[in-house]
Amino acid sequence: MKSMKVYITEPLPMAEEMVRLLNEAGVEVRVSRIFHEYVPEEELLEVDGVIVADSRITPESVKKARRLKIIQKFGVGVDIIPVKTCKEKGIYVCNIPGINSLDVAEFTLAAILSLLHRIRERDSLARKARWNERPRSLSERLTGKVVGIIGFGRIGRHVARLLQPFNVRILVYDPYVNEAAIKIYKAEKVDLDYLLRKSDVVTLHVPLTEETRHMIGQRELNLMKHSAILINTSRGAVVDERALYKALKAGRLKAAHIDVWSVEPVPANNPLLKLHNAQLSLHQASWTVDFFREAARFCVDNVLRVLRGSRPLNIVWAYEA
């Protein structure tokens, strides 16, 4: 295995640990020093395996790759990987379903509470010792609110479970989940428009597909309460960013937490970065020490399976576009 090579596409936490484990198995490893929107084609030409988190891989890169056997996603969503092209070339595409579900759900709850209780704004006032401005930062309780969950897979269900102590009314939109499964979480299955009209908080937990791309656009944002908040920890393109910017700028929507972006890394000129009612993070909802430790070990073990001639775990042909 000494001639085997693996490329890690981003300078991830735990990258050093992955390098160490792969080196111990006799595998040569290269780690990108920066986050790319697209993985450079030349990096894939002569490698046997790739571990990728958020950088996109183009079909052209896969077609030109001479030795590539596996693309291992450091996480769940595979919309950044040309699955169909990989399958045609006999290249495994694998992910780690469910590994970061609880992390994203906890982050979602934190984002909701932070927006309702204006944590960021209050932190700013405190740092500037602006004591007399306290009256302008009144917060709201989550208790008793209506929370709309769009997408009721592993993450959506964790969110519903975490919300139980707050005595909220939970509305769910997911055409692929039956009503009985939703009722287990003391939630109601409703259509999308009803959810948007009634919810005080709307949180998105869907994969990016042609069906979900821009599923929240101008029309949908106009249906929401002016006092509502939106949380997006799914994929950036699920929300029309221009429409969201206009809604937030005009006060048509009270606030939003944006963790994922239509272009990543997010450009410095993205207008959402300048809005006071946009709470932001950089695709980090799942970024916990626990997740990275578990994911690093799984990715290494699964790549080594393939390099040793075995079939890997979690092949994602089921997600093929």
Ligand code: NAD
Contents of the next structure:
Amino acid sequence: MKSMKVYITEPLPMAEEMVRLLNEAGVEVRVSRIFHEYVPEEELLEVDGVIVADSRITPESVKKARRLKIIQKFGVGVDIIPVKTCKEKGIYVCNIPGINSLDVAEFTLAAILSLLHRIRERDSLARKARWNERPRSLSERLTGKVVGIIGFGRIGRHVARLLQPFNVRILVYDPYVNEAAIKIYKAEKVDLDYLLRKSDVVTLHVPLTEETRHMIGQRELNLMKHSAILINTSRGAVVDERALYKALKAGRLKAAHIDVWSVEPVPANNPLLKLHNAQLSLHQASWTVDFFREAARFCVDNVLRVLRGSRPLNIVWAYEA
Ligand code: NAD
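Right, and the form predicted in complex with the ligand of this protein, after the form predicted alone?
What follows is the whole complex; the chain from before opens it.
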């Protein structure tokens, strides 16, 4: 393993841990100190493995790479990796599905509760000691509300499970999941328009596909209650951001939590960043120390498998085949 090299494309929180584990196995590691939107071509030329989170890898850089054997995604979505080119060159592309599902689900619940209980506004009043403004800041219970879950895979199901003690009515839209699997969570399988009309909280957990791109646009936002809140921790382009901005600005939608963006990294001039009724995060729904620790160990083990001549786990070629 002495001459083997691995490149970690961005300064991830657990990068040091990965370096330590790889060095222990005799592998040389280089970690990028900054986030590149595109991984520089020259970094891939002479490495055996790559661990990547959010930086994009171009098909050209994969074509030029001389000894690359595995690209390991530090997460789930592989839309930043040219899977087809990798397949043509026999380079494994692997991800870690499911490992952060619970983290995203807990974050979703936190976002819902934080919006309903107006945690941000209350914090801000408290910091200014504006005691007299307290009566204007009334919040809402989650208990007894209708929650619509769009996409009932790993994360959607965790959300449904976490919601159980709140005694909410759970509506699910996912044409690919059968009713029996939904009923286990005391939820109802419904169509999209019904879910949008009835829900007080709508939360998105679908992958980004041609079918789900802009699945929440002006028409869908108009169907929602004016008092409803929308949570998006899935992929930015699942929502038409312009339509969402207009709906929030006009008060046609009460509030939203946006974790994922149509363009990432999100440009500082994105108008959603200025809205008071948008609660925001930078694609960090799964960023728990627990997830990072597990993911770091998984990525290192999987890369080492390939460097030692074995087949890795969670090969995603089939996604684009
Ligand atoms: P999953 O594959 O387990 O589940 C996705 C579900 O969406 C499936 O049940 C599928 O049937 C359903 N679906 C597909 N097309 C649909 C459509 N047109 N309409 C309704 N449902 C449809 O995925 P997951 O692991 O639960 O992840 C869900 C989303 O969360 C993905 O977009 C993923 O990229 C994203 N994610 C975000 C973060 C974050 O940090 N914000 C972290 C992990 C995952």
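Positions refer to the first chain, counted from 1. Please read these numbers as outputs of a predicted model, since none were measured by experiment. Only the largest set of C-alpha atoms that superpose within 1.5 Å between the two forms is called the rigid core.
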Just checking, between the two forms and with the core aligned, does residue 294 shift 2 Å or more at the CA? no
Align on the rigid core first; then say whether the Cα of residue 67 has moved by at least 2 Å between the two forms. yes
Using a rigid core alignment, state whether the CA of residue 36 is displaced by 2 Å or more between the two forms. yes
